[in-house]
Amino acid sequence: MSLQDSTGQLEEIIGYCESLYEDVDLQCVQRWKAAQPGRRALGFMPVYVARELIYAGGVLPVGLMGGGDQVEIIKGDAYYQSYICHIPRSTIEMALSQRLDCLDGLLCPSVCDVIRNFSGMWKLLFPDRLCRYVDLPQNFNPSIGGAYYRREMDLLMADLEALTGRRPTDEGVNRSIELYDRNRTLVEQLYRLRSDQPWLVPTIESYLLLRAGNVVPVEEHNQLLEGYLELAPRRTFRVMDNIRVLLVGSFCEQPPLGLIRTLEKAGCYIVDDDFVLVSRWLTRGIGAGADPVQRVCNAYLNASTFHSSKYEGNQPKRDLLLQRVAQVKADGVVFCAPSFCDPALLDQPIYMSTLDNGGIAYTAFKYAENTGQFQNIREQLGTFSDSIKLWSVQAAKEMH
């Protein structure tokens, strides 16, 4: 195959994912469903749920985030005060303009008190839907919040159950646990990809690859990473001298696509990020085997990432965020995090007192979903990419 054809195909790939990105009104669910009559889709909201139990029942999970700048909000501020994050307006102004009706039901997980409200909220709108409040446990002692998740395991199988009529069985999770744990290694290997050589893969192709991931069937998705990762090695971008940067905290509400190329056009390389965190919330493979049920709950307990709404338990966030940027080999940390979201602006103050201690460079700023303007922000960036390179040529200068 020739240069101009993989890099043809790459367009391809990265131009139908952006396709995905702008279908707000779900059309490409309404397909998925059209194509097999009794099909039904679940959405889910931020951060995390268990794809594989969904999955494994017949039903497409289907990835909500927002409107981000695309969608004009006229009803969903009426619903919710000004001095929380954007995503609940949005897509609350999604659900009343009738581009989620495709959705048979949304599940909630227990991220922050915004999302655990939406879920009533959505109750109350919509309340011939199906609607779970997924509390996930912050103890992670198998015989407490262990059994705890098991049964709220065993009521959302109960629940798609109602929905397709019924039960998943223990050979269909086993299935859609192999499908989504080659998913993982497939994400990981995109990311390791980005790490080792960040000018092959720009954040904004990655981002949008992930995204492809919360609306179509996992097979697909696979196959869209398989392609592209097979393609994105034989690029011959040049090599620049950006900084090398961690970005945290847009674990929920997702930053608009201006701004993610914005922050690459500063002069770094984002080598890592909690982007769309769903596809990287497991840190291994669930596996398949006897219980599968049980297997997937363990994974939650044993295998979770970090992240801001997440207790730490034994493991304080400020060493794995320390440990996270000694394995990217990040010359800096940017916070990059909504307005108003509690658990990733409430952790920043430590995390920072964290990287003082450590020497290590950070900045910080706030998005909306709806950002417009980035040129302060890019100001900013390059600002600090410039101080990086400059402080490292002079610690090198005076090592000699």
Given for the second form:
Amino acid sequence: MSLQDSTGQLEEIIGYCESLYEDVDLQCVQRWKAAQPGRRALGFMPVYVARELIYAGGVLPVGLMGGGDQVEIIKGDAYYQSYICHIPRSTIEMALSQRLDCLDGLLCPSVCDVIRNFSGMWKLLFPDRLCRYVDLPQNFNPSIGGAYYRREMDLLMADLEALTGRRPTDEGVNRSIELYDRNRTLVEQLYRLRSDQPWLVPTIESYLLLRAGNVVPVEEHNQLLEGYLELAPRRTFRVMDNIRVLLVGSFCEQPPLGLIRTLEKAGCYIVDDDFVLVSRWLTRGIGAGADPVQRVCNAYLNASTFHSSKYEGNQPKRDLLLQRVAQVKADGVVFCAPSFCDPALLDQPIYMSTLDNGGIAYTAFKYAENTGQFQNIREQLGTFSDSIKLWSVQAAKEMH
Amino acid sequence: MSNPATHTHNVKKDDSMLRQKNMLSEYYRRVSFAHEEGKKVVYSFVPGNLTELFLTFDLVPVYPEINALQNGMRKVSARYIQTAEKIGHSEDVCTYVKCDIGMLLEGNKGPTGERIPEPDLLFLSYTGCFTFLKWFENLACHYGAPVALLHTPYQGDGTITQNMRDYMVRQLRDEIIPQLESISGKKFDEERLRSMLRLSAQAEEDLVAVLQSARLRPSPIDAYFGGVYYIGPIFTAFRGTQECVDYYAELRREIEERAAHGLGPVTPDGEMAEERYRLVVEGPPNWTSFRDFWKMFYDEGAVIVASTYTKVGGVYDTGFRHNPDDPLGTLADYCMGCYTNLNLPSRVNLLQRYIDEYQADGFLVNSIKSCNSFAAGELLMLRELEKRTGKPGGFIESDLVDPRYFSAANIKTRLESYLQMIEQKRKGKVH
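Output the structure of the form predicted together with the partner chain; the preceding block shows the form predicted alone.
Now the full complex is given, and it begins with the chain already shown.
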């Protein structure tokens, strides 16, 4: 295959992913459902749900991450005060404008009080549609939090049975686990490639690839990732004089694409981030085997990543952040959180003091999913990037 | 439209008020000298507080929310909030957290001016508020104290399931109690806990009688502004004690006497003479301008006959009482039943019940800028209640302890317009 061919195919993959990103009416989900009678789709809010169980039931898990800057808010603002983040108002807007009608239900995992209360709003607005608040255990002891979670997942299985008329079999769950394990491997490869050679994988592309996984079946998503991973290393992009940054705080409401592009244009290679975290929540594969539902539960207990919505227990997240910075060889950290996002913003002082103590540079700004002005952020990040290049210890050594 | 509706002569504090004042003074003295007196200090939250359990181990409970609101009333919260913001706390987040952290950074002087000791344990009762989790993670960093987490599952479907209850009881039995034993150096005494729970139930009975007295016309109490004083002892360090029982028995007697004489509530400016409007309020009050805020209501003859804020530390008026026969199960039920642990449909049902049972003219939301647990969804609750009851709903906005978000003129104008709307509705001019 010539370089031109592979470039064309990469553009095709990313173009397709971008079209999925822009598909705020979820036409792709409608098409998937229409292709076979009896198919169901279940929406879920950030950050984590066990997609393996949903898909095993023949139900398409559809990740909802708000309307971005594409959905004009007409009704949604009447449901939320100005001091509540943006993602629930655009999601309500989408629901009230029938864009989410193809979803047969909604799962709201325990990420914060706003999403928690959103589950109640959904129940009031759509009393006939399935809505479940998934209270992920904050106790990670298998006989306590584990026992509780298992029974909650059994409830989810009963919901799925009610939706489709058949209970997911162990064989089906195992097949689904294998597909998602493969997906996790591919996503990790993508992130490793980005960390090793960030000039080959612009963040905007990896982001669009991850977002595609929210709305297409996992088999199709795996194909997209495989195609991209095969072609991207053949690129001959020029290495830029960018700093390497770890981006923290964008796990729920997502920044608009323009903002993600701005980050890299400002002289930063984003070598790790927490976008679309559902695809990286588990830090290792689940593995098919006996009692697969229990295996999914065990994976949550033992292999969940550190995160603002998860109690840190005896693994302080500040230490884990430092480890991550070292792993990806980041020059600095960019705190990029949505306005009014309690989990992300309440973690920042802890992280900042840790980075101060470790002599690691950082900068912070906030956004909303429909932010339209990026110039100030570009200037802030450009200055951050320049300061690291000019004044970091390493730069000082090189000068001498 | 303002027309003072109070009798300002003979402003006299009731015996229960003086009793509560003495109880709190003695409590803060106990807190300040806890370490000197060989006691261990445990920080915890009001919703889902397990005071009886702490007292069983002779631990001294400290409630950072209470310190924050007291600092708000003492007008020092603004400085503390700014101190916290200087170390990176966002202007967007909970002002209780920032007030508490600012107080810590400035020497941890409590509401009485005496130093609050550092915690020996941070008891993270994660009940109905996600921010609690982050708050104590931040405190753990500052203090280096151990954390005991009690994860209270949310009533997402409006019920407490057996699975949720089992989860709570297992946490209490297998993790929390051993941690409390380890911190206190004392063995768990279940009999002692049972006897405290018996006292809790007694006090709860009297509290409910006090709150339900507002069904009368005129209401002898204000169940929001006055209510926050009534809930003080039972929501904090006194539940499960004889002191608490005595306080509520005395309070009940006083209120019943007021009711028997057809008297209205006591306000800071004296007795309320005329009850013009009966309102139900959703949401916490503003603490930095608490008296001014209250005055806006009683100047207009508006009495709050029921409120949801007075249920954050326990919803007792729907029947729950601590049950000494099932000590851990009842603590679990208590935590899961706190107001902010109820889902939105349950909150709407409760408000609807209040509007009906207390014959309210309308309901008002005081939406708190920095409290997502309460605020997210309140606009829909307002609509839903208007639809169900036909009563007018009002909406005002303020904050817990950040004075920058209390705009007196704005709130007063909105309140006056709202009360005019009730008047128009009474005259049949608004449908």
